[in-house]
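Given as structure tokens, the chain that follows is alone and in the form predicted on its own.
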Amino acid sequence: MAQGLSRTFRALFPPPRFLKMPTAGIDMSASGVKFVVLNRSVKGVVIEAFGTYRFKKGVITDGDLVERSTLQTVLKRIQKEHGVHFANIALPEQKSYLFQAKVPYTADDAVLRASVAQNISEQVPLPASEARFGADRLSREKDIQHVTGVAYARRVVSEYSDAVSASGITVKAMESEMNAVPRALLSQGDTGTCMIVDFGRTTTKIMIIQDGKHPLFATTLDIGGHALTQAVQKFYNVTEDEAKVIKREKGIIPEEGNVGYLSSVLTTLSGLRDEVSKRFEYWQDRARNEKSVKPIEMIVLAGGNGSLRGLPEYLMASVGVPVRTGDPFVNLAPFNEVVPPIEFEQSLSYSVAIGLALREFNDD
């Protein structure tokens, strides 16, 4: 059976067998484009190239590609300046439809997929002819197979693949951000259930990943780290760049003389904590009542603000399970053998791109 959305789209865009050049992971979002190229060395998988290209607001809005020409200009620069010719790309979480279904059990993967396809319009608000999806097996109950999947409208798939291809980069595979992130942050062989909180600049994405790779829940919050930066700016009356330095150094660690500072940033951060707690409790309730759903055992932080000092402890006090900052290098060459060229604080914002590039070395 096609293993998730990733293999479904690989089948739609099969690479020629002679392609051996490194493949980039390209993450396109509202703020710009991030890319990572990985390669194999004698010490393990290493980062060969990476970069971030920003563009103005409005090029990509709520997952919609509004200004295709601007995106293509950026992609052409990546192709020219870094020699990127092949890429695995992410489709926006905002345009995805996560679903779970029950179908008759069969050992034949093709028959199972056909059963899901037959009733896909009951799972997502798309006509069957317009839906592009991938599905994975979850648990089995006698003659019933529990299945999870991610679907996209054909229009979204074509929109992004055409834009990348027109820039001179060959698309080898397409998948959801929700498939890429756990591949970067969770160790190979990890079979637990975790919540990933991707704390970005203007939004926060919450994903629940079961068995180390299956996305079962996702939502995007209009809460981001830039609001914290603005709170620091206002409190200290400093520039944005100065506020970022203060935020990075102080975090939310209680220290002598910073009561006022903490109050200003926690007023903003409490909204994120409350939303995370709400989703956490919702999922734990489901796990108590549904056999196919497993409880969250850990929360992993990612995104450009995921390394905020004191954030794991702050969230852990509300949810009662371990909370840790993610490590996007966990499946790369050991740190004591090869020091990655990306600073760790930066690396968290490259989680999607790293996960996409890892497909070539860890195709699940």
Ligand SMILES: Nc1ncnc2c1ncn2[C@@H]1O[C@H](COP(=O)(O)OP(=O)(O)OP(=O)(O)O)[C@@H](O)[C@H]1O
Contents of the next structure:
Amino acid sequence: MAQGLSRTFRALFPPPRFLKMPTAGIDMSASGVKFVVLNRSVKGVVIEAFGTYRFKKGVITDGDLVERSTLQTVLKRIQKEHGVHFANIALPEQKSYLFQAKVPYTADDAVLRASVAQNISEQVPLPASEARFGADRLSREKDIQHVTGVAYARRVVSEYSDAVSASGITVKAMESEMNAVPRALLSQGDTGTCMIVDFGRTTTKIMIIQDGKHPLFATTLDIGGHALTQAVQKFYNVTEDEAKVIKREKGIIPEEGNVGYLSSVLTTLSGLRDEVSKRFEYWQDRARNEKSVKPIEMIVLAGGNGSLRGLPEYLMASVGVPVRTGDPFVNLAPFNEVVPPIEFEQSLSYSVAIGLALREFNDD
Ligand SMILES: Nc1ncnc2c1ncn2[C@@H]1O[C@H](COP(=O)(O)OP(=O)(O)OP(=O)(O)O)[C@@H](O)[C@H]1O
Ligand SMILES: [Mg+2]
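Taking the form predicted on its own as the starting point, write out the structure of the form predicted in complex with this ligand.
Every component of the complex follows; first up is the chain already shown.
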């Protein structure tokens, strides 16, 4: 009860800004950097600042920081132009090792972590001294605790945190992007199992999230929406900007007279659909055979191309579960109370950044 009162107290009277410094969520990927700063208002959590800085190909490749100086230039601009001093950052899926382990049950989190650490080199292809990991309780069977986690090589962790720190931004927390995305897209009471498809510019991430928060499977495909834009560009012989407008307006909805257009776009998109349904079938099959694995009940779309018109219907036809466009505002102040400064379609690009920034508010 006392705890309940103090939680309400904190929610209604947020601490002064100098006690709780605003913390940005920063998403660094192959196409560029995106950031979001959230703040508490009486209506709920609101977006205070956001931005996208695109960079040329090759700065971050397959999760590796290839051109650190370009990334740092962008981060310094974010720091200067938006006064960002603290940040939560995401580590890329491509460099992650998801694992599941069984350890003796204990109620003590520190003891549990120590037993996971002891066997970490059996779970992931990294020497114990080189592995950095986060772990969560999955389920308990008598004296056995099922644990799920994600590990990264120490080198990757320091590569990203050093680049951010050297830009004058203090890193408060680091996590895998597979933890950040569901925090943004799934509402806190949502405990179902789903597949999230983050359809970005140059890559697409497929993640399977059990019980609303545990990433159990993830992969990155080198297929992104830019390839669709290029297909449109070629078909109509237009500029890239014009092709983006056409793609946005037409989507992949069959209409009279657009057979040629559709087939040019679907040639590219069918590769993605095949990958999604392959992973989906594989998981459903595991769920039928393994007690601790739950079947996917829904597919949630994210990323800038997640709002492509007709995409939910197109994917639904091959998976047979509902496919919906994600809502990264679902854990923010209600739309009818505070209109977010980011347009809804654009917001899907900010799923990782919003999820990272939400870390500051979820345990209030
Ligand atoms: N309304 C829309 N309909 C379809 N596509 C859109 C829409 N708005 C933006 N896009 C596309 O979304 C893409 C950008 O998405 P996003 O910001 O998620 O990519 P990214 O995270 O930077 O890329 P990556 O993760 O591959 O590095 C671009 O290809 C853009 O053309
Ligand atoms: Mg992305």
